[in-house]
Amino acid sequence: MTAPIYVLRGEKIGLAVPSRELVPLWTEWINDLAVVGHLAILSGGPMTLEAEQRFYDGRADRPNDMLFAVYELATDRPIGSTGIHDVDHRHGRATFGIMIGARDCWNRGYGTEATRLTIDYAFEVLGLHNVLLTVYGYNKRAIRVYEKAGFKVIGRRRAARRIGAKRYDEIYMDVVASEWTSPVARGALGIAED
């Protein structure tokens, strides 16, 4: 596998430029119900390698979406992906998504650090002001990650997610630049702290 090109590095993980050679691994993760059950893309059907390749190749048609590969720094191993989506520069807003697909990397702080680095990029590099995410009420682990990263609950859509016979709330969370302290990007940009 080609060495990653890092955009931002934290203590344990780095955000890197995604490469096409990661598509088979992402396809594997997207077809793992333990991984995808927490994502908005759960559709009930398998994702083919060809469909995931089309999604990757179509990034050029989505200039308002930024995708990063998440790597474990100690091993330079890809462990997930994260993204800033629906970037609206006029209003300074976007949405956030993350997938840590390597199950052995769960509960190790990687998701929190990847979230912080991605939001840091959104605020410090892109100059955005507000980043929104949605998470499902049953995903307590992700809610804790997002809260640790600085997100706050701003509302919920009741019983908006059905899995089997059960319904769950969709929780809306956001973070704003005026409440943000840059962990990495300001230093990477050569900006002294105020």
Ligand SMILES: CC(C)(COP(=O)(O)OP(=O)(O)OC[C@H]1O[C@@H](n2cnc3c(N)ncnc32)[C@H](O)[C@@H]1OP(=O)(O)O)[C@@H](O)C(=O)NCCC(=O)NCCS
Second form
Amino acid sequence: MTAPIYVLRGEKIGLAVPSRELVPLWTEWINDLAVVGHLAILSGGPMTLEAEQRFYDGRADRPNDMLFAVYELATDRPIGSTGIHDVDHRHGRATFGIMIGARDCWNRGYGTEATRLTIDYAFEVLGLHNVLLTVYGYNKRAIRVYEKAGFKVIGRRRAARRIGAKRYDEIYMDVVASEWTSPVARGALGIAED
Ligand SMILES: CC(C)(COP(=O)(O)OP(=O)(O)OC[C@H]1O[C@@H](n2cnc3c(N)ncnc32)[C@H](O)[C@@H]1OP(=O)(O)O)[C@@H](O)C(=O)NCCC(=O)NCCS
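So the form predicted alone is up there; where is the form predicted together with this ligand?
Below is the entire complex, every chain and molecule, led by the chain shown above.
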């Protein structure tokens, strides 16, 4: 596999350019119920490699969606992805998504750092002001990650997610630039402050 091209490096993980050769790995992850059970795309059924390739190739037509590949820095191993979606420059807002697909990498702090680096890019590089996410009420690990990264709960859509016969709440969380301290991006830009 080609060496990652890093955009932002943290302590344990880096955000890199998403290359097409990662598509088979992503397809594997989004067909893993333990991963996709927490994502909105679950209802779409099994995802084929061809559909995922089309999604990847269609990125040029979605300038308001930005995708990062997440790599473990110590090994240069691809472990997941993050995204800044629905970018609205008029109002300075966007939505956020994350998948650490390599399950053996859960609970090592990678998801928290990947979230922080992506939001750092959204605020410090893109100049956005508000980033929103939705998370299902049963996804306690993700909620913990988002709180650690700086998100706050702003609302709850009750019983709006159904898995089998059960219903769960959808939780809304956001983070704003005025409450943000940049961990990496500000320094990476190399702009001297007046
Ligand atoms: C959610 C996800 C991004 C988290 O990544 P991660 O690398 O495991 O997260 P981290 O290691 O940074 O942090 C996990 C935290 O959750 C905590 N945690 C784990 N399981 C938990 C549970 N059942 N209840 C509460 N907290 C839990 C861990 O203890 C840790 O918190 P701590 O540092 O205070 O101890 C990753 O598991 C993932 O991609 N899951 C599948 C897809 C998904 O859920 N995406 C998000 C959709 S909104």
